[in-house]
Amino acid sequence: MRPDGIVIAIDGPAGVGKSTVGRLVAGRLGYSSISTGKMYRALAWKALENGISLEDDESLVKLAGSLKWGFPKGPGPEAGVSLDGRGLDLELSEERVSKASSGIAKLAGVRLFMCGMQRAAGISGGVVMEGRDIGTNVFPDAELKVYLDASPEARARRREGQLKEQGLEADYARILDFIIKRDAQDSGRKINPLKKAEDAHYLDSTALPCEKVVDAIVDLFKRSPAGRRSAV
């Protein structure tokens, strides 16, 4: 077992609620929560700000390596993301940033750079890490893997609600179209595509409230060897 506990890997498609679920699971277990999608969005935001081509893998990796990355602790279990001392929040929710992050996530060099950071952040355990290839590529040895899924329509409705809560514009039809295209892109890319790890637990959250999903994952943890040891 790792020094601080186990790695819980949560993978799944865009808009399925991985960040919210990961944060709540981490809070219940006393773990930290890391959203790897924020790392890609942070790099995409910086590239857009600097006018760097989103198709130039080499320049993007050079940019990523030149930045001082920070993952500051907040009031809850979820780590934030900062670049050169600037904390990023609403910038990462912009539609242009989401679209840009989808593009750079296909690039081999960018993914290799991010994978290294993600492994370093979670290697000691005691972490819930969510993304699209955590259980298949970043932590194939994660002690607990979950593939969280939901219908595109349900995910679009949730995303619409999240954006409106943040005071941002939200159009359901456009969000649904983006999600369907993002699913095809993520599952069809050659490098670390989105897919369920063979040993991952599948959870369909289409008709499940968030708390029920969290309960299910916490129950999986309690029934795991690590969970049984911690209960002794």
Ligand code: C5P
Second form
Amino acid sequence: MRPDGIVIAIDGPAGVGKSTVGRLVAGRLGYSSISTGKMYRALAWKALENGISLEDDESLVKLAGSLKWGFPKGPGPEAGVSLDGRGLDLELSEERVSKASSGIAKLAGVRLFMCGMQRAAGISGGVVMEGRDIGTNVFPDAELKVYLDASPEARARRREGQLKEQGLEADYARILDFIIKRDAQDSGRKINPLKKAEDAHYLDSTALPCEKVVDAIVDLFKRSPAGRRSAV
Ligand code: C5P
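With the form predicted alone in hand, show me what the form predicted in complex with the ligand looks like.
Now the full complex is given, and it begins with the chain already shown.
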């Protein structure tokens, strides 16, 4: 048993709602939540700002190592990642950043750096960590694993709503095309591709509202040995 509770790994494709679900599950359990996608996005954003090539693995790792990474906690979307003390949120949703993050996530050095940071952040437990390879690679020994899925169309519709809510531009057809391409890139890459861990619970949220998905994961937690020990 880890000192602060278990590790809950939530993996799944782009736009499936992992960050929101992760944050809400963490809130219900008194756990912290970590969006590993935000880490790749933050590094991609910094590389774009500094004009560093998105294919230069060595320079990207050097850049990542030179930054002071913070993982601010809190219930809102501003919680997540800070670089050199600056909280990052809206800039990470930009399309150029999404595209760049998926590109740099293919690189071996970048992945090694990120996985090391993610393991260090979650090793004591009491954490909901979401991404693409948490249950398969970062925490293959996570006590509870969930693979969250939804149709590309449902995910595109949700992303469109989120962007509009943030006051950003949103075009459904473009988003759908982008999601399909990002799925192919994330599942097709050689290192740590997106895939369901054999022992992960599969949840299809195409027709499920967010609260039901959260309830389902909290239920899985309660039925797990760790959940039975803690009275949530
Ligand atoms: O989850 P999100 O869409 O914010 O992730 C941005 C990108 O970071 C993804 O498209 C994916 O390529 C990459 N990523 C990854 N491994 C993770 C989390 C995200 O490769 N654990």
